[in-house]
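Below you'll find only one chain, the form predicted on its own, shown as structure tokens.
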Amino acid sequence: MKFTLRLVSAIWLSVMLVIGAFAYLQIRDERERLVSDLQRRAVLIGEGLSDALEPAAARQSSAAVERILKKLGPAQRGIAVYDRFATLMAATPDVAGTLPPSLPEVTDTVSRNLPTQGFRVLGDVNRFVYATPLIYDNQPVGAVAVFLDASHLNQIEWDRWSYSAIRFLVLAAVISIIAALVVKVSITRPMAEISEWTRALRSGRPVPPPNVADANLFGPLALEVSRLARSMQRAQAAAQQEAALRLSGESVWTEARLKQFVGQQLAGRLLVVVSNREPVSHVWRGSQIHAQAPASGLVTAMDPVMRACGGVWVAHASGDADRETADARGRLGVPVDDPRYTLRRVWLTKEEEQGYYAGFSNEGLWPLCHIVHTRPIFRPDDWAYYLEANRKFADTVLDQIKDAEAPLVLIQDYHFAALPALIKAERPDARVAIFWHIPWPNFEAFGICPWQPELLAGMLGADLIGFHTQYYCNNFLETVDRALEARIDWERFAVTRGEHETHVKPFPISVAPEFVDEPPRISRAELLRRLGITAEFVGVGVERIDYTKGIPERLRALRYFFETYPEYRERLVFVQLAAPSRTTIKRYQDIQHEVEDTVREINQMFQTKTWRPILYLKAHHEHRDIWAYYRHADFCMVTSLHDGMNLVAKEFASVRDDEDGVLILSRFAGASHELRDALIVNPYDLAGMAEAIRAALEMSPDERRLRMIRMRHSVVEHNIYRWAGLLLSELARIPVEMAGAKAS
């Protein structure tokens, strides 16, 4: 009944809306042409009064104009003289008595020496006076006033607003009652039943769904119901399962959790995220602005906590239409859908990100602190670049933040080392965190760097120094021993320089529990329909291509397991999917061309008419595209040559509810030391890598799923909520004395 009421309800809102828009257009037209009449019949009659009132008024002879005026006739009426001071001199008797001692038109008209219109009442009638000016002599000497009556207009107006009106109710009423009857027929007898069939599901009576008349209608919402049916019993599941953890003192981290800790211990604080990666940037495809989520383990991580938390991110404006999707100061809600926090973009020139990003950030820093065996590049101009982009974010934060008392600014990675200290430097209230994504060689590897000095004195300027594991945390304080004059409190693991105090702690960071809130509805057939393969096995590898991740060592890899295992020939398919990534630089389009070459090399040997062994997929891939690969994958592979964390491996975990699949995963990867159920690998091993994949595919089912839930029990239980809780809440703990300090 209630549907069916808003239902009437939409419609008679609908049709008034449309039927009052019309009658409100054709009502002002027809005014418009009523108003014009009018104002061509007073201009006819001001126009053809001036030359006869012309010298009456120049000599100020008010005697001279009644004579005029009394001329005239009864058939010319509503008509006034005034002099040059705006002041009647005589006017027809109709409206002699009614005119008030200043009249606006007139007195613009003679100030203005214009034609002046418009509506007065004047003794109970709505008039339309036009007023034009008396020039004698090229000399303004008055003004005669045409009144006429507009009195019909509102009449019109009146009679077509009832003749719309009535219209609307017979025509609301009409549609109503047929829309109530197809409610009854189509909706309400079939959800009737819906709900009868509904009911006996959750008494736990296996039922069929009913037959409903409408299939494409109805079929899919017996479905959801089947599938909520099940839903129910996981959260019925998982809540046995959260109290089973209360009972023990644990408890799971949820976004709401985050939510309700982050508003306890903020206390009404602005929390500010720093990144170079903005959460969503805004590209031009041919004449239309698309949003899109960048390939990055970052946004990964920090968006559900953004999300969660609220606050604003600052981070550099990197697609070409963020400028039309930002307000003046660069600032836009995010979501753009359903906004829960603002992102603050920074506007950087190309040749500044060349030098802060390209050079110094990615061909110095990034393969100075992976071992992989490509030298860093380090130029003086990369340097200046990377200090200026560092203050135009400090400049940015810094006015985000001029408000707010005591806020909270996380910094995220490699590419700000130098902006915590120019924050505290100008806000020595503010609690300073950086977390730093990728690994912290030792001591002598990081000595490589011209400016070790500055980099280790900025990050230090911060409150809390965040890294994966607590072996990267030693690199560090080792590195600040050898390089700084401070006080090293290895049982604290905290560092003093002057009177400021940094700590530096492990968070291994990760993911939300839930990769994806509402996942697409692709089956795994329906993935290689779309694909264009068939294949009895599948694996899935998602990477950045970054010469970092071991992409060209697991392609040879394979091309090793199908020349030492050739019975799986033309029985499975390895899906790459790969982002472009710093296509600027030169290594990385060397490790593009690579890894290109190896795929058509390997494809070469020993695709087949109807089968190829490596399918790869170069594009930029959105988080809902990548799940039905993690979904449907018999195995993934992780291999990377060196990663602070990798969060591809927990994400794998995170969608596999059905705990089925197989994480292959490199020992050099900072999410080995906490996903030990994975098939442990070294990259450089290609044998090692080749089993590996055997070991996936041969691997007995409850073996997967022991695996599997074990993975997925350290995913969910730490999770990136619980990873942002406890940095927050460890940066929130540090004492207002010590914020107030002024960084050293």
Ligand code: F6P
Second form
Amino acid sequence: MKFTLRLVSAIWLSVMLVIGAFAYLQIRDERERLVSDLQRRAVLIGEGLSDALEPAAARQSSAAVERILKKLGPAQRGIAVYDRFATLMAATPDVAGTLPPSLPEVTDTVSRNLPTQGFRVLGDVNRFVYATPLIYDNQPVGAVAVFLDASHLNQIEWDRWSYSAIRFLVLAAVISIIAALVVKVSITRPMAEISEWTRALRSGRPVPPPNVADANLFGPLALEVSRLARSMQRAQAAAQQEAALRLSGESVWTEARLKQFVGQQLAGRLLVVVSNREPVSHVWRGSQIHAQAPASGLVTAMDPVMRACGGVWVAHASGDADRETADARGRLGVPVDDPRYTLRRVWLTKEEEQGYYAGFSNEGLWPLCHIVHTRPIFRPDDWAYYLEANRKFADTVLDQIKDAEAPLVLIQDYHFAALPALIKAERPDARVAIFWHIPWPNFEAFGICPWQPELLAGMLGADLIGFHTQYYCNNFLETVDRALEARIDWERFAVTRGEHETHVKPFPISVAPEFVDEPPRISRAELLRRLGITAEFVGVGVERIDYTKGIPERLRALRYFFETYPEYRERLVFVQLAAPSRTTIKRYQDIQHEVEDTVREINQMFQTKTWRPILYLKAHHEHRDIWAYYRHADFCMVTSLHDGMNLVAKEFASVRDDEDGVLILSRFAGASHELRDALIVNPYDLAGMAEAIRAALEMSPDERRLRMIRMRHSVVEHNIYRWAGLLLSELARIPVEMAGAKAS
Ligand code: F6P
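Take the protein just shown as the form predicted on its own and give its structure as the form predicted in complex with 6-O-phosphono-beta-D-fructofuranose (F6P).
Below: every chain and molecule of the assembly, starting with the one above.
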């Protein structure tokens, strides 16, 4: 209210000043025009009479002057004649009685012999006085004064001021009403909505921001408020979680605990994570830029860690709008709407991307490490690009840590085997770890790589090498033993080359105990309605389309199931979410075709008018949209032919806070060592998998619940915060003198 009052007062004052100034100027001009009009008339009259009056005035004959004035007749009014002493000689009757004995204008004219003018009130009438000298024989003989009625001047002035006052009142009133309305619609109402929204957020309800009309005005405010609310909610959730844990006497790793732990362990040292895949890429969709989270287990795992720890994440810029959304050095805050860490993007040329990523990493190392009977391809050019890309990432990391004292660098995955040594060579004080997210095969299998010694030497530049399982650690140490000159300490699981020691340890990766972003919680009925299906049972598979994931095997197991158990036809729909992946590689194009053909074939085989056994959703699915599929599935199938860990399995359990749902899990996925309550299958055994599907559908609710509770317990306890905490503390524990020694 006060604001509106202030605004309206300011409007009134401004309008008054503007209208007043304009009225003043207009009235002044008008007056000047009228005065010059009077002056013109007076000059005409005065000068017209001068010739006739001058001889009479020279003679000092008042009678002669009077005669002349009389002769002018009644039409001529307002004239007085004065002698050379400025004494009145004669005047027309209309002014005669009102004239004072002396008039300053006349005195002035006579003394200076020049015309003079002014205004005088004579007999209650305001008059314009014009006096002009009378000259006879070049001698001043008196003056004639002309008196013109000027009372209309005041009237006109008054009228103009009144008109301006009315105009001011009307204008000020109209503007005030409009301003008050604008304030109400654009400020008061949106502010009320925003404060209502803030109140809702404060109470912990996840309410979307109101649709305020003026995004320019209120957008930044809404953004800041939602950030604040999110931090508050996080703090509240952490406090509740801590309180719950304290009550139950347990000590589970949470985001808050990791944050606290990192604060103590790192003591302000910079944490840099390096991966090929970026946590968020920006892509053009028409004329709009869209932020996209990739289908990547690595990102699912590392993003919560970075949100908790802060620091810098260096990654390959893969989106076509990545440049537009980063600063000149390729940096931006992530998450975009509530930045918790910095993403630093690295740009690669098309050739580098092809050789390093598609070629050496994914046609070479990927099939080399996954034993799934796809032959690795090793091309010398790809190897050269791999080294070049590693060098580029090393330069970026070195630039990022140049001012940081004893930073920690966490390198992710098989794309960067050469990177640890490159970083350590320049910055021996940096503690460097590399975590290998895929399996490490036995030494014979790995030995076929033509650049085995170089890869191992690059990795051994690190202070710490992490794998998902002890089995992979053993395979790695054996590979080193066979391929390089190095001392292996099998008791401490450490390798010494020259002066440098590298520790090799298992750190089974995991997921956050809860979905990081608040997902849209839709019901099962709504999900089925959106999918356009009716089904008594729903199964789900969530994958990148990759030949290691065993998708065709799973589909064939479903076919076997429907053949063996026809009573489940028209009752079960299996929904396969499949994100296209590494599509420039021939083997990936082939697997896409194989999956599509198999889906088509099975659907044709069993479908009825109202039912299809498999719903194949080939697209990139946003991470938060997958929640509903996990949550409402009766079972989830993870049937990898070989997998380092597989986080879909863990994520499925983490989402099932209803303690229901069955997990069918490949024994060749690392996750099967931890999730023992899943139905463990051999993905090559179709009959065994079909049997697992039947068992999942027919399992008693009690057994389902018991199994899920145990799996959830395992995921909650061995979560990603614990993984990061153990890995970072192990890395931070490495003695400084060891970290200070040059890598050989
Ligand atoms: O498992 C290895 C890995 O790098 C994962 O971290 C990730 O889930 C997957 O491969 C993603 O592959 P890409 O980054 O090539 O799409």
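Numbering follows the first chain given and starts at 1. For the two forms, the rigid core is made up of the largest set of C-alpha atoms that agree within 1.5 Å on superposition. Remember, predicted model here, so these are calculated numbers, not experimental data.
S.K.: Given a superposition on the rigid core, I'd like a yes or no on whether residue 114 shifts its C-alpha by 2 Å or more between these two forms.
M.R.: Yes, the C-alpha moves 2 Å or more.
S.K.: Taking the rigid core as the superposition reference, indicate whether the CA of residue 407 shifts 2 angstroms or more between these two forms.
M.R.: Result for residue 407: no, shift under 2 Å.
S.K.: Align on the rigid core first; then say whether the Cα of residue 128 has moved by at least 2 Å between these two forms.
M.R.: Yes, shifts by 2 Å or more.
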